[in-house]
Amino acid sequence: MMKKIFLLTFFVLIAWMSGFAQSNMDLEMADLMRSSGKIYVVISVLLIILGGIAGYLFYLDKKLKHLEKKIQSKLNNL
């Protein structure tokens, strides 16, 4: 019960604070970056970073599956 109350309070607090985060200054900065073309650089860098993280996760998954098969085959041979 206490956990539910804490989570509800946390989400209400986050929602309340997000209202203050949206100011006119943020829109001016976005318009400035869009007009100078820098927004495309930011989006490109973010996509490269997210692609790298996704690629690394797929690589780890492939390695883990290989190790699981190796362990399973050793257990079956016992």
Contents of the next structure:
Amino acid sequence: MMKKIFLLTFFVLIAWMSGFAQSNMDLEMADLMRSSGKIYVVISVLLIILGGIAGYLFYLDKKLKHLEKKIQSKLNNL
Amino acid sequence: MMRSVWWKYAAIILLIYTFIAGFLLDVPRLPILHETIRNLYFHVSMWFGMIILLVCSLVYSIRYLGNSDLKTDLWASEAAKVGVFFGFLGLATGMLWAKYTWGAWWVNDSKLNGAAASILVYLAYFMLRNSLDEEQKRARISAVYSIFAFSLMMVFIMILPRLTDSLHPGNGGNPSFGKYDLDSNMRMVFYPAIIGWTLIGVWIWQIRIRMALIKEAMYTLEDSRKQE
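Please supply the corresponding structure for the form predicted together with its partner chain (the preceding block corresponds to the form predicted alone).
Next comes the full complex, and the chain you just saw is listed first.
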């Protein structure tokens, strides 16, 4: 009997504590990304796209510069 | 038509319209999604752009098998490169969106895994191209592989997610976008957004082709001088 009561209180305590621990972990708070109807998520998505396209353009620019240098050196060797 | 410049202006105007109308027009009020439903104009149009560019790649691959012109092969491979770039943008934006609606950067979902797998299939296409030296052989083998890659992508992102349950809207048993399907307000921005982003992709595609053609012309001139 004592053992059962002990186990019961133990499990209730564990359940209560884990519930307590969860209440301030992984909870969605009103942080920046979730404020104003999560509009900053949309803005970040747009910034990712803009950054991606900008990065791609710089990459293409580098390739083109390489090509220009090659052509220039070939012209100089004529 | 592609040599003219008007469609580049059209792309920019459509995108400016997308940004203004996309942020200011009314959208349906949905739980969890809130304002992020506006990502439809950005995240979803990345995937539309990717699919349109990959369709272009497929068309030129098939045309190469008919005419054996290396230029056609070049158009096909450059379209696939830009398409996969759009796919990466789609993945990155989708991950951010998932974090703030589903609560995780990545969930084990048939649509997400299918999208990642189809991008890997196209990365294999580029590896295949780089590993073959002889031009005609490379073009022919990669044209055949491109047809295979496109059909695999269709299975991965269009068919399989519809056969199972998926968190992602537009697939089995998720009604969260049911409302937008009927929302003509969102369509007024969504369709111009798709056209605008796709035209940007086509623009990058054209620049890549022109660069590759310059490179090719340089080598041809070099070869002809050697023969003299």
